[in-house]
Every structure is written in structure tokens, then in C-alpha cells.
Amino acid sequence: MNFGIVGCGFIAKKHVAAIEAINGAKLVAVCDKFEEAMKPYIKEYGVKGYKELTDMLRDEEIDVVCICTPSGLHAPIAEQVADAKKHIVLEKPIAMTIEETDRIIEATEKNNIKLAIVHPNRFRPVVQELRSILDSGALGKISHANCIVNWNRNQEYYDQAPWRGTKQYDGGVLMNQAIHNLDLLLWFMGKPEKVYSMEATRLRDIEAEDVSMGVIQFESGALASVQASTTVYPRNYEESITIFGEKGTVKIGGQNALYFEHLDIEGYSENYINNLKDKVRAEPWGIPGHQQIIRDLIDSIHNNTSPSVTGVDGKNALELVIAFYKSAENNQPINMKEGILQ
């Protein structure tokens, strides 16, 4: 399976690393409209670069394009690669508004093309654990969830490039880092049926949110709390996500939501709550979540099966995101059922 790469920015080197892992996965070709940033690639790896995305795209050689561009872009590039017959890897968030993340999908699927998005959390060895959990039913009846990324993003971060911060292209902490969070939120807990938020930017200056607050009421009727924010002092502080159910608590935190930081369930013994913690730990990142995407789509193709981390998953948690953006704006809850949020 032969790649391309579109967007020779930071991301694209996990895009690199995780080809490069994988048995049967070939990088043959990058694009990007400043040959500079594509010199190392082709240099490295003996690849073709192009700096317009149309010639990328007749190159008969490439099945597949990873799109590593900022996320404002996402869409027209999307919808072109599709046309194209290509499948796609699609860097988070899928894109910026719901309109555009429609379009795409629907270009995917009038093509009979694969659409993976890259929520690459899921693939976590305590994610994982966490979630066969749930589905057992150890926990019970969720009562409510907790959901924290209280991260540091410097503002030399945010000037590395004009469109770092900006709504159009990036979004803040919510649509840029937590929404890896709320992809797993909503893993865990279902749908979310209505939404209440507060934000600021307080320490940054970007255009958009730097802290953000909420509070979410899921179909079943658990609840959950949000909280984020790029502007920890001085550097990452915490990502967790703690599920409180009738016979059990779990939380998987840390600086990175890598570990078991609380695990009681009705009927686990200690030793095999101690066990559990313990295999986590030895191989907290496991296989790359990047790496495991890819992996999953070319399996995907092979196989003429869905991607484990689709167009509509890459959209629910946009929407989450939007309806909190939407619901700060106005000062009033969002009901996501009454499709407000186009």
C-alpha cells in the first residue's frame, strides 16, 4: 500500500514514522507549497515532491493520502483526494464546521473510498482496558464522568505559524487538543443530548479559547464535566478521564492519560486490580497510535470493512465541540437534537 503525504508540517512526521513501521506501507510521494519543508523528506526517504496537490494526485503509484494540513483545509483537500479514487487518513479534527465535514464525507462515499480519522487515543493500552470494562457491564449504571486536559501550549507554540490559533484554521484547546478527549468521552459514555459551556482566553493571544468549561448530559442520562486548557504553568499538569458507576470507579490519568490512577470495581480482587495496573504500566503507549490508524485502515481496504475510527466518529465529536462553542456563545444550553449546529 503506497501513501502520500499532503502537509510536510510538524504532524507529518508521525504520519512518516508510522508508514515506516508497517509492513506493506510505502512512502512514494509529499506535497507541499514550500519545497523547503518537503527537501527533508525527499532527501530521507527518496520520495516524490510536489508542490501542487493536483499532480500529487495523478501519480497512479499512490493508494492512499494522509492530510496533515492545517484543519481549515481539510475539507477542499479532502473532497479532492476522494475524487481522485484515494483513500484518506484524515488528521483530527475531521474539520471545522459540520457543512464541511458533510461534503467530505459524502465525497468518500460517492467514491467507494476509505475515510479513517486520526483519533489515535483509542488505541492506548489503558483506553483499551478501560473500554473492555465498560463493555463487561463491571461498572453498572454510570452515574458520571469527569474529563480533564490541563495542558501548557506556550505562546511561542501558538506564533510558530499565522494560522495557530485562529477559528478559521485551528480552534483552541477544545477543537485542537481535548477534542481527542471528547472523542473518548463519547467512546465511553454514547450520545450526548445536551450541552453547557463557558470559555476565555486568558493567557494566550490567539483568537480563540484557552480555557474552557463544561458540562454534558449524555441519552442515558449520565452526566459529565469537562474542563481544558492550554495554559498550565509550566508545562503539562494533567489528562484524565474518571467514569463513576454503581459498583466501580475507574480513572486513566497522568500527563497523558497513560495509567490506571484509580481502579475499583464490586468483584476485581486486589491482585487482579494490582495485575491489571501493572500490565498497563510496562507498555503504557503500546503500538503508536498514528501507526495503529494506518495499520487499521489498510486492514480496512484488504478487507472492505470500516476503518475503527470513521467519518462519523471524526464528526460526533465535532459536533461536541461546536455545540460548546455554540452554547459559550450564546450563554444558554445546546439541545443536540434539534440540529442547530450547522
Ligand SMILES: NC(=O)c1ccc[n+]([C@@H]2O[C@H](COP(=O)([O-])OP(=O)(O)OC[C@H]3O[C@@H](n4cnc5c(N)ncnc54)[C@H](O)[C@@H]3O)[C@@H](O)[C@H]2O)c1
Contents of the next structure:
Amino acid sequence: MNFGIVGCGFIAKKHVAAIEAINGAKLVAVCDKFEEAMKPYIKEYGVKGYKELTDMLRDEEIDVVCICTPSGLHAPIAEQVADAKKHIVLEKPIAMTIEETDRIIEATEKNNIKLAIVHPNRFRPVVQELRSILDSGALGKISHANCIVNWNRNQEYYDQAPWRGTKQYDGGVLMNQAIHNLDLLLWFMGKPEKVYSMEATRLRDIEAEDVSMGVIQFESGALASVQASTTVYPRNYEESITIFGEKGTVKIGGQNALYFEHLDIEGYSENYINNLKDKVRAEPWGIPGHQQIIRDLIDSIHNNTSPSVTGVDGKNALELVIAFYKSAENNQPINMKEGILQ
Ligand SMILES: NC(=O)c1ccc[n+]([C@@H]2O[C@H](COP(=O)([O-])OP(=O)(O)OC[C@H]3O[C@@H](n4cnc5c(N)ncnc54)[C@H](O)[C@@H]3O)[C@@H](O)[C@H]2O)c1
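Can you swap the form predicted on its own for the form predicted together with this ligand?
Complete assembly follows, chain above in first position.
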């Protein structure tokens, strides 16, 4: 599989490293409006550089395009790539609106190409273990969950590029950072029914929110609280999800949600629990998430199956973010069953 990348900024590095690490995957081209951004890749990997996406999309050598541009440009670029019949690895968030998201999904279906959304945290060893625990039913009926992202993104981070922190191209802590955790929450807890939230822009000079708090009621009846911020002094403090079930309590956490911080399940011996914790601690990151997402997409192309994280998964996470935004804006609960406004 030959890869092209559009958008050669911060996250493109992870895509390049992932492609390089996969047998049978090769980076053949990069594209960026800003020529300087392409130079390191052209020099190091001898790949082609395109200033215009339309030119890169004419390159018949390319099978898959990784889209790593600012979030507000995901939709028009993904539609163009789909129409050129190249498979897509699309960075999160899938897009900024539901309408844009539907257009992306429609374009990929119409052109019969695969679309994988980069929510790589699903592949973290601790997350996979928690997913297995939930699948086994060991926690019994789920009562509620907590989802926390208390991180630091300082003003310099937002000042790096004009798109950061804007509502049109980036969004705030929910759309940019905590969307990964909302994706996990949905994966663990099922469909959301109702959302109530408040948000603020407290410490950063940006248009979107730097703090958000909210409550979700799921279709199962279970509840979850969400707390997300990029205002924490002086560095990332906590990323965690805790699930409270009738027969067990599990918290995955740390500065990044990489470890079992608490694990207490009826019928699990102390020895078994310690082994599980140690197993995760031995290799907390596992195989890098971007590598897993790209390898999974290649498999889905070869086997004509769905990638593990689909466009619909990306849409579900985005819908939840938008429900939080709408609730905060209107100061009222949002019933997600009735469908979110655009
Ligand atoms: N999955 C993750 O963990 C993760 C982490 C960071 C960022 N991201 C996502 O990746 C995307 C990019 O973020 P970043 O931090 O790399 O941004 P960045 O600003 O560092 O890089 C964006 C690049 O896109 C280029 N670009 C802009 N418009 C373009 C166009 N029309 N055509 C071609 N190139 C264009 C810019 O010149 C820049 O080089 C965002 O959607 C962000 O949310 C995901």
C-alpha cells in the first residue's frame, strides 16, 4: 500500500513513523500548502512533494491518503480524496459539523473506499483490557462512570497556528483533546440519550472553551460525568475513566489513561488483579496507536471489511461533542434521541 499525507505538521510525524513501521506500507508523497513543512520528508524519505492536493490526487501510485490538516478542513479534503478513489486515514475530529460528516461518509460509500478515523486510544493495552472486562459481564449492571481530562495546553500552544482554539477550525478542549475520551466512553457505555453541560473560557486567550463539565445519561439508564480542561497548572494532571458496576469498580488513569489505578471486581483474586495491573504496566503504550489504526485500515482493504474505527464511530463522538456545545450554549439539556442540530 502506497501512502500520501496531506498536512505536514505536528501529527503527520506520527503517521510517517507508523507507515515506516508497517511491512508492506510505503510513504510515496506528501502535500502541504506551506512548502517548508514538506521539505524534511522529501529529504529524508525521497518522497514526492505536492503543493496542491489536486496534483497529489492525480498520482496513481497512491492508494491511501492520511489527512492531517486543521480539523475545519477535514471535510472538503476528505471528499476530494474519496472522489479520487483513494482510501482515507482521517485525523480526529472527523469534521466540525454533522452535515460535513454525513458528506464525508456519503463520499466514501459512493466511491467504495475505506475510511478510518484516528481514535487510537482504543488500542491502548489498558483500554483493551477494560473492554474485555466489560465484554465478560464481570462488572454486572453499570451504575455510572466518570471521564476526566485535566490537561495543560498553554497559550504558546494555541498561538502556534491561527487555526488553534477557533470554533470554525479547531474547537476547544472537548473537540480537540477530550473527543478521544468521549469516544472511549461511548465504546464502554453505549448510546447516549441526554446531555447537560456548562463550559467556560477561563485562562486561555481563545475563542472556544478551555473548561467543560457535563453529565450524560445513556440509553441503558447509566450516567456519566465529564470534566475536561486545558487550563491545569503547570502540566497534564489527569486523564482517566472510572466505571462503577454492581460487581466491580475500575479506574484507568494517570497523566494519560494508561494504567489500572483501581481494579476491584467480585470473583477476581488479588493475584489475578495484580497480574493484570503488572501486564499493563510492563508496556503501557503498546504498539503505537497510529500504527494500529493504519495497519487495521490496510487489513480492512485487503479483506474488504470495516476498519475498527469507522466514519460512524467518528460521527458518534462528534455528535456527543456538539450536544455538549449546544447544551452549554442554550443552557438546557439536549435529547440526543431527537437528533442533534447541525
Ligand atoms: N490523533 C491525535 O492524537 C491528534 C493529535 C494532534 C492533532 N490531531 C489532529 O490532526 C490535525 C492536524 O493537527 P496538527 O497539530 O498536526 O496541526 P499543524 O498545524 O501542526 O499542521 C497542519 C498542517 O496542515 C497544513 N495545511 C493547512 N491547510 C492545508 C491545505 N489546504 N492543504 C495542505 N496542507 C494544509 C499546514 O501548513 C500544516 O503544515 C487536526 O485535525 C488535529 O485535531 C490529532
